[in-house]
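In the form predicted on its own, a lone chain appears below as structure tokens.
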Amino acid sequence: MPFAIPKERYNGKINTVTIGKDNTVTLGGAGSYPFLGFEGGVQAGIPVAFEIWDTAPSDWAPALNEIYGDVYADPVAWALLCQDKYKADMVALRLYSTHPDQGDSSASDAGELVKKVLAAIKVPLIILGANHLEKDAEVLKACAEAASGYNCLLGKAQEKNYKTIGAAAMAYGHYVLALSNLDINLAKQLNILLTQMGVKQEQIVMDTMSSSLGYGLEYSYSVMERVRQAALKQNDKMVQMPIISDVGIEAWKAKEAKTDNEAWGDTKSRGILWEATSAIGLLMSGSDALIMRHPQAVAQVRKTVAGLMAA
């Protein structure tokens, strides 16, 4: 007697968001739960953005310093290294020095840097603030103007600064990365607020807040799982936006990823595996794209995704 694989039926589909100018990348498009190819509706791929900073990091692990140390002082060279050598699908520029406690560099300086990076690279650009509500609104507004015509992803918009960032995205033709704090209701509410001010649903990407292995991954997983259930099974259009997971910054915070300890094995390999494992866990819960750091971790994730897509 032949065995028929049971299949779920879905009522909704994840929106697609295409960022970039000449060489574009599309996020989303799934019509089923992650990697269930036999049910159909799986997105074409999982794009990975390599994270770069506008200033030299002081606390990155040695495993990262040996890869990027020579280009820390030049964000343009850093972006090109990620694009040309490590085949980044996107570049995520984190404007860390704009934070009032980390240099307080100006919005105009950030805008000028964005222009230089965009002039150098071919892949799409994600522009990230320093996670300071007031300063991010000012900085991302200037960067949106500087990047006009390049269809970038601006973030992260939060409940207290979404109006400025959303308005800048609409004015200059960009997309909004909306951050909510591990709560499906907060994620939905922020999307509603953005759409009420005129941002189209197809202009929004969600970050439901990423966590790493051993440091809250299960919370991120469960929230993203609920978001995907509401989007696909309940056809809730206010949570049908693609999700991007900012995994590198979280994974490399873990002491297990960067602390020398003979009992734990090789530090470099451990850090790479910590990032890769965290990323794969978030993909399993419904993430559509990733922001990562170490090229070997990215390679491991890409290999795993290729195997799952082919299954």
Second form
Amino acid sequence: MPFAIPKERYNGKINTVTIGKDNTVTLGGAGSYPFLGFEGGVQAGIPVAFEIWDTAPSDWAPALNEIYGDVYADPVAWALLCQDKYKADMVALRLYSTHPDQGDSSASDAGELVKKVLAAIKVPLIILGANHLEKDAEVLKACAEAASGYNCLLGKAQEKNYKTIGAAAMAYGHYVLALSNLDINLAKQLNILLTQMGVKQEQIVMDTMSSSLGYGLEYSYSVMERVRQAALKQNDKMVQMPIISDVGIEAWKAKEAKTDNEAWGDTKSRGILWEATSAIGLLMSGSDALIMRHPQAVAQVRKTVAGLMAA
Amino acid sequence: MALTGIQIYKHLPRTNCKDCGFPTCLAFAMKLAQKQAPVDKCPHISDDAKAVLAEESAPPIRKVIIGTSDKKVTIGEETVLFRHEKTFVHPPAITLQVEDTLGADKLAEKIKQVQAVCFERVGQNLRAGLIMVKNSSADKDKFIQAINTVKANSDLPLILAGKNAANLEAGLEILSKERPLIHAAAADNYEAMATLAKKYQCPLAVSSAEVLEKLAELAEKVAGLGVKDIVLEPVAASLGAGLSQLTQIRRAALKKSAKGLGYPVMVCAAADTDDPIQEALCAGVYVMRYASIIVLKAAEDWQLLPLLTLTQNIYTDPQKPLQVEENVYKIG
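Structure of the form predicted in complex with the partner chain (previous: the form predicted on its own):
Starting with the chain above, the whole complex follows.
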């Protein structure tokens, strides 16, 4: 039989979402399964956001403390360090201290901080709540107003609080990061609910739950592959939103990333590789953008992505 | 893609003689389609038809076994493109490459280190799978020496790699009962390599840096010489090209759309870098996409822990998630 290179036929494309004001960043746009250049439609790039907190973290790994320790107390300085020294494509500000159990700082304080960070940086800003359903809604509402005009990505909207966050995004021209729990139908449902209330499809970015290497990666991986199949082959518009993976926070929870252990070898290199491998695993599953912590992990992931995009 | 009953029926004598024990040829064809009867039950089927039906019902990706001890490595037998369609079957063998140009002491140290790697995670012991010994010196004695050093310090199955058939044969003499993988048959030496593979009953890697069609043709030639246990090695210029090739091979094998590609695949994770982190990440890409043997130049503990964990994650059966066995465990 004649030799035939098996090419997949795709019936849909991933949306593009462009965030930011003067310096913009575009997520998404793939027209094929991840990095299959021979089938065309590889996205232009994989933007990486560096994660910063609104308060000094107390239990981050030593490998991270040695990089960021000096700026932990000053989120603006921290953001600038990521942008200027480590060439962050975006900054992701996690408003950790707004969580009722972690300081319960106010929504208006969060809004003030967002204003300060936006005044200082040039790259786009992702604004993340502390993952407390009620407080996040209140905080993100205040931050949406504070960030008006800056076209930020607000996250994460979940099934129980998407109305407030969606409304705030619409009112102030921001994008919505929608989080669902490892199920394609839940992801679809949340997108349907958001679009029904008036958020445009092109304003939504998805997180189908970013599990770390060794702690559930395979669940994220299989859900994301299903989502991509539905988006690209069945042209299912309700899952064609780009996906951003919250890698850093999950990967650095693992003991393998930060605990000294003679049998496991050098702790610092191990942590960097644990974060980078989680990122690569999620990229190969269909992720369009990453939120990461360690600059060397980011550099290594960027190098691997460059190799993947080479013909 | 398996043949349907109707498609199989076209290859049968269609006399309804009932010698097979079924009332009609169509009934027999339906049973064949469901793999509920062997094709030999028909005494009148032509040899050509038998060959066609045997090939169609063969698993799309051949099972290949390397080694003979309890550490032997089984690869192949994959049936899906996406884990969620069913499951992946045999996790890739993470392989350390050593060259015979390395001094004996350094070599022994490297081998001892990779031999000692063993991580227990969720009830499984994660280890490197194979060691590849390369005849980089092109010298027979150095090769023999290296093989003996490896054998003395490790019980992992081996890949013997070289361009000189006589040197490879000397190595195979030492390992004659141990079924190493021979690396590799290329366009300019495949007949000599096939002869070795048959003589020593070993699987044979078939390697090409050219387009996939050439790799497939080469594999077909090697198979035509009587070597059944083949491992394909497409040599790609970049990680992206490698990903494309492995994807195309898996698709072609499963769809049976091209002869010569129905075999497990081996890759070098990152021939062009000595950075161990980058090499481990490239290896990770291949773990996620279809490689059965992944060759690394460095295999430190801190590299292998994430890589082997990734392998474990991707190769769990979605129907049977890994769990720690229910039991009472002593703490401390």
